[in-house]
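A single chain, nothing else alongside it, follows as structure tokens in the form predicted alone.
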Amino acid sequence: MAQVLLKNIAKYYNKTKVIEELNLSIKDQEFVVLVGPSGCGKSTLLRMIAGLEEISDGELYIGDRLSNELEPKDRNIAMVFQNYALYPHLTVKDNISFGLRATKMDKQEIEKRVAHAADILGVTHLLDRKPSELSGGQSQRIAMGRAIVRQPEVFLFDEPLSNLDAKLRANMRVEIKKLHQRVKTTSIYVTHDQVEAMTLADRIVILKGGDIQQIGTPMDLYHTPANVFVATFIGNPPMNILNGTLTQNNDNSDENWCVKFSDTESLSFSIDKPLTTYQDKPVKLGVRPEDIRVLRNNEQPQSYERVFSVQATVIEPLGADTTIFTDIAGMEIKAITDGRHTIHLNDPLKIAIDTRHLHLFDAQTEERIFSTQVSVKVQN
């Protein structure tokens, strides 16, 4: 077991910056997920940790060892790839044990480790099969078994589920989580899928353009996104972002602040700290689709809800839920409603926004100013 420390890590291809001065500390036994859009540098970062890419600058420590110049085989890591990388002419048992046999390990110890890994992954009955006889999920289990038998200090996962169908991906997420809970090995997992990141990670590292946008637990990132990019990347459907102007209410109402979207549309809310730095300035208001509900018939809103009259422009039925697309002041907004209630295209609707769960962002920097469910942090 080992911690992984990256100090001022940089990667350049000629003069093109891929990653520059990245700092990250991964604790022993922690499961950290690197997530971001294509081209953000997450796979490059993983390959540098593995020793498959040269580190242009900075220091990489695995445990207490400076590992920049170590060969991959000397880093005591095991990597699970996207494409399984199984040898087609070998049995499952021989695929799992291949790395151990290459080190001339004692045969009895190899048998013991293979049996243990096969038991953990539930593939004992597959040991005599060839890869061509396996399903995608079984192949991925074998790839993980090959990593487990090495008993590494660190597991590296490079988008291991991207080739699987949706149902199998969900099943394998559970298997990977169970595996980590059982073997407790430090794990670094790369994906572009925020659902995988949310469900697997102890902490998530969100990358954009080779830079870290935010590091935190899944719930930290969901409830207190550092900026608009994180806010719209984490959550499905993504957070609604509405452009407006922040003004102060002077009518002695409980809602002391307001974001004006247009001359006729605005949203008032209550905050217990001043936001005078942003008064009468453009801001971005964030609200998650799950914090907007559709009012039924003559249903009355709660005291903390603000109501808008809208029309459904797109409807996405998803079974238990239905996503409704509509707009406020010409800006698209999504709401989630109970899938058992029928809504038709262009139906007039009343939607209620929960002001207990709002996020305000600086219009220029797109950094978070506050989230109403946490203590307010005013930027000066």
Partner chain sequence: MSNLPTNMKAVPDMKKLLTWTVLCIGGLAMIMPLIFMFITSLKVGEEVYTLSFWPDEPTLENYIYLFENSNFLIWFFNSFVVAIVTTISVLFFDSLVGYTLCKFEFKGKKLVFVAILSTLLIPTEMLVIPWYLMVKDFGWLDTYWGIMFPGMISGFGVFLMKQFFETVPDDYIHAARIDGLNEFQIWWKVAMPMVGPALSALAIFTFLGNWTAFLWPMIVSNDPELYTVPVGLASFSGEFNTDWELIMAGASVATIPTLIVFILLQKYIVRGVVMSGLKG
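Since the structure above is the form predicted alone, I would like to see how the form predicted in complex with the partner chain looks, so please show that one next.
The text that comes after this line covers the one chain and nothing more.
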């Protein structure tokens, strides 16, 4: 097992820069997920770690070894591919043992490892089949088996679940988590599915256009997103972003700050941090859909909630809860409400925004200025 260290890593294809000055330190036994939109360089980064793609600049350490120039086979890694890359002409058993046989390993040792891996993954009964006789989920397991038998220092996964249907994906996600808890091999996992990222990762690395946006635990990213991109990337449905102007309230109420969306609509909240540099400046206010409640008839809001009168424009029932689409001052927002709460299209509604969990972003840079969550005054 090993740590992985990326120092000022860069990748150019001819003149186009895909990744620039990327720094990342992955601890031994850690499960790190690289996530980001299509084309942001996730696979490229992973392939550079695997040695399948040349590193244009910077230093890569796997364990304590500088690995830039090492052949893939000498890097002590194993990789699971999106399309599994099972050799169609070989049986499952031969597929799993292919790499070991290439290294001229002792036959008995190979048998032992294959049996062990098959046992872990529950595929012992499939060993004599050809890949064409396997289902997607089974192929996926075999691909993992091929990685496990190598007993590598680092596992690399490139969107291993994206060819599976939703239910199977959820199952395999748990399997991968269990596997990691069992073998504890350092893992780097690429996906563009934020649910996979949240559920699997010890730490998530969010990439956009080859740049790291934020590194942190799933909860870090969720509660204190570094910028609008991260805020809207993590969480489903994504965080609502409302454009407005930050103003200071002059009255002596507890709510000392206010974001004005329009002449008539604004949201007041209280924070104990001086925001004077942003006073009267445009800002973006972020509110998660789960922090907006639809009030039932005659229900009174809590003291930390601000109420807006709106109409639902789209209703998405999901069973356990329902997503309501509506707007404040012409800006679309989504709110999540209890699935048992019946709401009709275009009914007048009162929604309550929880001011304890607001995020404020710079309108220009989109960097986070402040999240109320951490420092909100306890008002009850």
